[in-house]
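Only one chain is given next, in structure tokens, and it is the form predicted alone.
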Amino acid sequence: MIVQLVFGGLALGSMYALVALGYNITYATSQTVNFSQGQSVMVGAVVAYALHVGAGWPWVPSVVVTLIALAALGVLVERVAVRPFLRASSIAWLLATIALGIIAENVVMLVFGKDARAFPSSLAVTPWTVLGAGVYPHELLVPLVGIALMVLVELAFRRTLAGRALRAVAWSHDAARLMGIDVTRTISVAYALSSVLAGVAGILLAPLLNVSATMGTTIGLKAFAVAIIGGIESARGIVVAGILYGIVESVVAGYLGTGVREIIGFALVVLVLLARPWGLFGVPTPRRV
């Protein structure tokens, strides 16, 4: 049983930390959080539902136009709800992301229903018996293709012209400016990534967890749970907070029950921001006095 919790375990900590990987690049490049980041999961699940159940359209097409249609919510979602309130230099877009978070919400449950449904995948039918446990080959696949991801993101911050644009603006704003780099359509940039990312979350978790207008909310905050606990501005403490995060879950879960779950989930994040208010592997910022 524990082998097949820890492999579970592992997909959903994965999960989390592609999530939060979103939360991790809009924090940097703009010291926002998009607190619709949930409903993007939730966005990608239902719109490749749509297009390879509803509609019968091939796998990988339904794929390619659901992650464009992500990358264009994160524009809407950084264009709407952040960049008037960034110039302002105002924290209502907290609020305003929450905002549009929760009409996308009542929008897909409006067209979509309120009915959880199930995502066929060949993957997920018959298990296979790793060390005496069985366990479905998606949920091998979902952890593979996860820190796949999370890994050709870290290569594209350090080895191509638009990464590097990233990391400049996360720098410095107006050091990135006088290089010539278009701050805030590079911060549009790191939305779009940020929704994309989520979406791709949303699409692998669909087979496992089935289909909904709500599906999204809770991952969205145990993602940014995920953010707390690995450091907000540490991508690699997030990959290991995320794993980890999901592998507790899931034996507690396995163990104790659902409802201790969550308890114990998230009484992490407070004994975290007690101990060490900016994560386990982030760097505590200095104060002049």
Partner chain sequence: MLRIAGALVLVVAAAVPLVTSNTYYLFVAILIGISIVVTTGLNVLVGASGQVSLGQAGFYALGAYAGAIVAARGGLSFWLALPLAAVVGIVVGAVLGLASLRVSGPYLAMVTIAFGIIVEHGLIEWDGLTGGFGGIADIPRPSLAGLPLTLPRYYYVVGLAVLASLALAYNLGRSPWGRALRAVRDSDIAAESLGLSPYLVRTVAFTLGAAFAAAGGCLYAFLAGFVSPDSFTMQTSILFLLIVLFGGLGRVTGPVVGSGVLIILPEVLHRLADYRLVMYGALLLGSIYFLPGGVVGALVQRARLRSPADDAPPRAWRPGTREAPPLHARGLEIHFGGIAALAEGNLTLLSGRVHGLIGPNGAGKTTLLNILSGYYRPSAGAVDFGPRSLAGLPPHRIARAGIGRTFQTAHLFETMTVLENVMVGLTGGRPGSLAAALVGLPAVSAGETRLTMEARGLLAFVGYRGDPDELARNLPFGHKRLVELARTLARRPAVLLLDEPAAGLSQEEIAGLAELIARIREAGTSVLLVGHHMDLVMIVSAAITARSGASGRRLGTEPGDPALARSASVVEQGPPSPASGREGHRDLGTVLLDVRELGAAYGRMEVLHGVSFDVRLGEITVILGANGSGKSTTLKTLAGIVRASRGSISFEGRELVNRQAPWTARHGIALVPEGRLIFQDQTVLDNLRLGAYARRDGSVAEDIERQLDRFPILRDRQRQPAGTLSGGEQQMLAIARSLMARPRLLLLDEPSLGLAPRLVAEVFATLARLREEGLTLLVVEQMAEAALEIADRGYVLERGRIVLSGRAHDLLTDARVARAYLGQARSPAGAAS
Second form
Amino acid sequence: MIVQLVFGGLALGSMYALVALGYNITYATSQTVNFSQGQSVMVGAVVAYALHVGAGWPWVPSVVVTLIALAALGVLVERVAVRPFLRASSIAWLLATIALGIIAENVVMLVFGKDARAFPSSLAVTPWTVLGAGVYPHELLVPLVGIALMVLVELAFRRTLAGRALRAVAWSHDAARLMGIDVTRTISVAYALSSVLAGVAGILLAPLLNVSATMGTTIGLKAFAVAIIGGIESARGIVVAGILYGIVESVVAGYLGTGVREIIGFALVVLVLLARPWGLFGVPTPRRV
Amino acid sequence: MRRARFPGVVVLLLAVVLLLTATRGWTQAKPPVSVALVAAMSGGSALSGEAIKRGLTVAIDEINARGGLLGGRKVELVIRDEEGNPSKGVTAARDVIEREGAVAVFGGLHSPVGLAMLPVFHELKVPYVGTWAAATGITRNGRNPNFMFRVSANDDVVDHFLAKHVIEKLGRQKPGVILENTPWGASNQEGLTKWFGKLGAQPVGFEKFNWNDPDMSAQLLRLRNGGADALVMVANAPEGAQVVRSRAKIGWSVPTVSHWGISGGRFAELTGDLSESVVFVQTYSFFGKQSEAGARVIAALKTKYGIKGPEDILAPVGTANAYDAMHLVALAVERAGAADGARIRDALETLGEYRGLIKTYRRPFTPEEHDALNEDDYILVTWRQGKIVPVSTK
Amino acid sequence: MLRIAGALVLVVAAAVPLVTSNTYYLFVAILIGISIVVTTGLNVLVGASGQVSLGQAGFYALGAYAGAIVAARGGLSFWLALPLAAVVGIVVGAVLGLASLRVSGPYLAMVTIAFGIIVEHGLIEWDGLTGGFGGIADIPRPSLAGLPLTLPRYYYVVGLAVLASLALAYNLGRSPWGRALRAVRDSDIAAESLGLSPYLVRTVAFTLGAAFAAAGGCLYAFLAGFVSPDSFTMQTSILFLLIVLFGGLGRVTGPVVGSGVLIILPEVLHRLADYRLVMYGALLLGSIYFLPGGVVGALVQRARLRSPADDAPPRAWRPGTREAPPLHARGLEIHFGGIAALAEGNLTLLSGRVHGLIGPNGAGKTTLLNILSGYYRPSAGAVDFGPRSLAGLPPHRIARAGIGRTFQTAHLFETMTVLENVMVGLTGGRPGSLAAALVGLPAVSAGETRLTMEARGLLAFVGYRGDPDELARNLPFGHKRLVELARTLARRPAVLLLDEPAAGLSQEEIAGLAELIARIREAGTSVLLVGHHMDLVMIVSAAITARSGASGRRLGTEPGDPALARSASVVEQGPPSPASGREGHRDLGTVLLDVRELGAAYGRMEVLHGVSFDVRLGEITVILGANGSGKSTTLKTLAGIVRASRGSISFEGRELVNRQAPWTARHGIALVPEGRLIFQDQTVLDNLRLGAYARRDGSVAEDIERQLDRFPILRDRQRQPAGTLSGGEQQMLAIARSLMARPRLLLLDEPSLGLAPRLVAEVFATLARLREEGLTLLVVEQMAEAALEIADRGYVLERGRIVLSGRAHDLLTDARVARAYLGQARSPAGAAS
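Structure of the form predicted in complex with its partner chain, given the form predicted alone:
Below is the whole assembly, all chains and molecules, this chain first.
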């Protein structure tokens, strides 16, 4: 039973981590996040569905075009709901991104419809038996792709000039500017990347979760919890926290029941913050007096 | 920014004013008879509201095509989205009655919204006709006169039906139940506990899941490990599909009986061949040979909403219930002879025979019974190649 | 005008039930009223104290259920249920606040979200008490003296609740508590220095917000007669937050406008059917965009809160203090990221003395001050204040113990007036009774009069002659200093720690300050004066400690001792080098950079007032000046980090004004910023690669090699994270990194900062070498002598103006420079000795 639970938790947890990594990237560069990141997950799934199932495209171009669309969405979010408010009060961007999310969800509902659709995946038809637990191959694929992608992102941050520039912006806007780095554009890129990661999560989850206008809300929220638990400025912390959260959730549901799952999950978030106000892997920023 | 402020206010105010004027309807020569739908039109259960709206609209189109009610007054449908939130439901109920003059209000999926609105209907003396929400307490509320009616399943009755099937037909003694963590699920937990108990069986467990949960194997494993020999499921199509897929994943083949939530057209799409392993309760199916009313409704849905066939009717029960409910209200309006809530209520209790979509109603409501559908109206069906077929007739 | 509008709204609102019997309108109006109650509390939290809660629906739900349960199950009346619900809100709010308000920003947002979700699911799961999903249906209609409260009557009950909550919020805003909340929002650091515990103040705000929300929830429960969990989702929390923002953060009438519009708007939009929520989202976005201050903020410029005491005459303020025990610091040490910011921090401050603490920038003076006042926790050492040990106490406790301080950059509460700033100081850690403040007892307004009079007297005492009702953020720098000093004095501290109080002040202002410090001392207050400005320190100090670096030594204690003065200046300058000024430099080279009438401002505060100078090809030009004179701002403006407000900058014949940093970096200007700003989380190599970010040629790798050759120490460390390097190594890296851009003009901002004398010499030698290689350099330094010795030409900047210029050699021997920047005792004769 525990193996079964871990498989389930792994798939979902890795997606929490992937979405949370998006929060991390934008927060590190601009101290803001897209509070409607869950809607980006949904848009990823919906666009992929429209292209792959609706228009009958093969999956490779569908995915590519979907991710381009998501990058554009990220840029849009940054331009419309974040950039105008960077200097204004601290909650303007928060509410502006929420407003964009409301718009996105309801536009999709208008265009796509109100019902859930199945996203076909040949890997989610026949279950395998692994270590005595039944699992759809797609459920194994999800954490593998997710973790691979997160490693890739981390490598890109360390090994490419663009990645180093992004980290430079995260460290200090002024210093980055002095290097000739366009900070505004970098933040835009961070939002695009964040949105793309959410989109990938949407596509990966679609065959497991079905496609609907409301599919992303919970994931977006839990991913935010994960980002906070891990320490929103610690990418590695987030990956660990995401996977842990997924597994804990699944195990709690398995042994104590679904009803208390959210209570225990979110109570854990609060407890972690009581013990470590900067998240499990976060580092306190020294005060500037 | 500083300079942009003032024009900003003006632009915003102008936008609101424009909206108000642009959306104001034209006044008609003969006052219409207003009926209202207060249901979830957005959010996770938006689909249910849409299905009800379609059923009502088809019926209203038919009525208006025949010349309307009370000597040529058209029926007009007012819709309010309660977003699944009881507070908004209460506001909306007052709005449609007080401002829009609705003489009857149809309700949606959420039982708590129905329960929250209950005092409003009694205070303002306008009948409520439920088309989906199944909580027993909505119609059996101890009020007299009672303004709450329902053309839909009553969980208590459905649960009795399901329990009887599991124990008497299938001969199982240790059913496991999996249901959604919503008011609807809670209502069925109550009903199933009661009826299994009365029939002498002890469920091995009640497991819950939340909407948009992708994997139910944990809950199913607990039931299987508890020794369940039958699975009773209370779920809508997307989550029902997850239950069935998770069941297949853990390699558990067990007779599976479901409440009517999975009757939506997408269940077969979401589960593929697995859909054939589930039998479920149904009041009406648009599949198979249709009555005259059924054919008419399908044709109307095709022209109005562009569906291709019965597989596109997403929540057929909601549509069918709403269709019959609207016709029953229309009959009551004619019988009352006035667009007046209290008189329509009285008329509903004394309606005669109506040949509807779901069945022929001999006496739809009585002062004692405000549920138009009863146990005899349920059939057990299953999926065969994407179509719903009956498994046994009772 | 506003009063008339308010009265009009009140009359219209009172007339609603008389005009219409339509229960829908009444119901919506009551909902608006309940929302006003809830959001008024939230406005205290978000608007006044600056904390964001996305879990307000949780408190709202707790209040609703508390009311429902005691009424439906316990048979209690509405009139008992309402206060009970508020108490539930207070208790839960206080517990949650105490537990969670150590976190802030997104972390706090998450805690509140989690709280909301836990409450929502708790209500579902604990169905024995709450009825689970089905909720509680049979809540009795409230009655008053046997009279059932029908909808119209209940309308007036809610109306009274609205008036009451608005009155509470209004009273709070005009009380010491209201100021405390805003002070913590504006600057929790400054608030702590006045004895306020930001943690406690925020918890109070959080608790108030919770109490209002719970009371509102109870009102709702009795309105609807039915509660179930679905009414209290995160959507509801978001709506409350939107109302506050839409109405106008921190405005008492904001929640009224916000609730009115945002509750009615969805009702109006119903006609749009499926497009409704799209429109709703778009309108929200539009309002956030066009109305940054909310509706109220857009319609009404913030009228100054007029208090009854506005015209109260100043009451003469006399300094005076409790007994000032001696302050001893022994062996203080602290490290940041592997670098020792302070070692051997020893200091004795005797009672009633003025003690100067001098030394170059980076010697750990401010760090020592931050430890003494509790902002930094030392890794070793002890601080004793008389018999008490202060080590490890939080800043507000140390402030209450009688130690006051000012800040190098003057931390005022920017959105508050001068008078309010001082009044925060006057009440300090004791804003009085919260209940009295909320209710608005006469004692509170009497207290306000007294506080206003005292604050005016205090402002007169420090010599502030500006407008006491001006917002702090609009003050010129000199005034900010005075107000900050007045605010600190208001605490009547036994010990006053002043961090560079003379920085940015004019000569006259400094003279006034010296006189003021003397008067403060006469009243028995001990003063620790951290200074770079030798004049001031020498005039007022009875004892002086000089620090030469992070591990500095204490050098002397008696003023006027030439030996001390000399040694102090020696420490400050580093060991004099044998070469004195650069002889025989080319006469007039080509002008590479020509700056004319350059102005720059932060907000409304102009820092540069028309600076003109030029930099010639192949030379080292140095700009000297005290802290706060505008040196760094000049460099930042050149590099495009700070926007020029006027003037022109011509570089290689191209206009630079209003070119942003990335552009200047690509066009031949590199800045080594103050404090180096190394990317500490990246390796040395990656830092160098980023230095070449703007370049698009293929020879980056060779350049990296060249820099590693130039700075062999970096080669040894090339794969280490830059944060592990020592201060000197980081400075080398910063220079190397900027050279990677192949600049034609290198700007350096205080390259000597925080370095030991040996390293300073090394850095300056490097700069000289770079000039030999043909690079042009512009160096800002406060180590005047060391800089002038390698420079070709120099300028002296004072309060945003060039006051002196000339060849480096001439400046080095100029009496005025010597007096102001090389130490008074350092005469040409001294230099020769």
